[in-house]
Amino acid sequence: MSAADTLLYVESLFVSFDGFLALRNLNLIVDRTERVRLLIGPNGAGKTTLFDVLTGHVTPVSGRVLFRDTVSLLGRSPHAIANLGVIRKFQTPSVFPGHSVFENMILSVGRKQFGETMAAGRRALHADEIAAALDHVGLLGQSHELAGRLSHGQKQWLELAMLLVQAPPLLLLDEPVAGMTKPEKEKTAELLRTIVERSSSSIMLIEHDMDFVRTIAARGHRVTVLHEGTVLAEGPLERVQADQRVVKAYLGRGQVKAEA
């Protein structure tokens, strides 16, 4: 494997928890030109553990993880990795419910003191970037509404906007449509499309909702299937679905046949 011209390069990654190999000899490459990579697989496949390694929450036994060809992510704190531009959105939205949508956005750009950030916001600091990010996720009209009053889906979209305004080179999304209604899932799929079109961020996302996966993958994005801590298959969704190893792994875990 070569790390040249890659956004993310993972080689021979092993992670052990009390002797259990959560990741075993995992290899993965995301090219610099790749905008979306879908990560799927049964529970326990190692998807979240991989995200934990990429963001500095878990230290592997061995392996290499390079960001932008040469920058090693291993041994760095989560804060240091975020400063490099690898930012993660967890399944549960992390917003400040007692503050407005606009105030949440101001806080997301990295200011330390709340009073200072509010004053800075009124002076229109980052106003264009904030407006663009809120427009991307359809919340521009709710700028002055308390974040705590938003629906679950809207809170997810607000957090997306809070991350996008930081313009991360790599945005990691962990089950972005979990708990959403069908219309919210459809809107989220459309939001990801506009994010890809309008921003410079590349997205890597974990998802179990196969209808959502199909919607995103239909635009030509690659799918990586993890199973028992390693890459089982990779490529366009049609090829992955036809792979008998994938079919067997999903059926063996009791998954619905259509999801295989």
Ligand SMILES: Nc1ncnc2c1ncn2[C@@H]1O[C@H](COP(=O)(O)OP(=O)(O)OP(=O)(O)O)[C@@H](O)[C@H]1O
Second form
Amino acid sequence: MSAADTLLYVESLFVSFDGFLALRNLNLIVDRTERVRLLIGPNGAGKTTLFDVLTGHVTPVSGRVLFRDTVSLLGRSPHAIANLGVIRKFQTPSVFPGHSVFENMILSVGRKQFGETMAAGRRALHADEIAAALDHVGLLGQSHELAGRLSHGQKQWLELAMLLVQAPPLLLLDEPVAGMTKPEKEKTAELLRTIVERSSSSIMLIEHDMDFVRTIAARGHRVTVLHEGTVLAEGPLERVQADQRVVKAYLGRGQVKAEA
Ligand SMILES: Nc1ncnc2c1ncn2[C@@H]1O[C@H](COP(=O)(O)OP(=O)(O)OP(=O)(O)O)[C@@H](O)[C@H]1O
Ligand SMILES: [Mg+2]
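Alright, leaving the form predicted on its own aside, put up the form predicted together with the ligand.
After this comes the whole thing, all chains and molecules, with the earlier chain placed first.
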């Protein structure tokens, strides 16, 4: 394997939790030209553990993880990795509930500027950028609302807008539509499409909701199936869904629906 022109290069990754191998010989390459990579797999496959390694929360036993060909992510703190532009969105929206939607955006722009605090000047400086991002996620009208008063879906979109203005080279999303209503899921799929079109960020996305996966994958993005800590299949969704090893891995553990 070669790490040339890769956004992410993962080789022979092993993670052990007290002797249990959560990741075993995991190999994964995300090309620089790829904008979205979907990650699916039954419960316990190791999907979240992979994100934990990429963001410095879990230290592997062995393996290599290179970001943009040469930058090793292993041995770096979560903070250092975030500063490199590998940003993770957790399942629960992490917005500041006591601040307005606009202030939340200001705080995240501040984060992008490596920890500068909220300063009067920043508000004017980034107002256009913030308005555009809020407009993308349909929250421009709620700018002055307290973030804590938004619905679950709106909080998720606010957080996406906050990440959007940071324009990370790699955005990791772990089950972004969990707990959402069907219309909220549809809107989130639309939002991700907008993010992909209008920003330079690449997205790696873990998701169980197969309707959602199908919507995203229909745009030609590759799907990686993880099972028991390793990559079981990779390619277009129709191909991995038809793969008998994938069908078998999902048996009795939820579904990877075979119908189109
Ligand atoms: N901190 C930990 N300590 C011990 N075992 C862990 C820890 N984190 C994860 N595991 C185990 O590692 C395996 C992989 O877990 P992981 O959370 O990565 O799976 P997942 O693919 O994200 O599953 P799900 O779809 O249910 O979120 C599971 O068997 C899990 O119980
Ligand atoms: Mg998980």
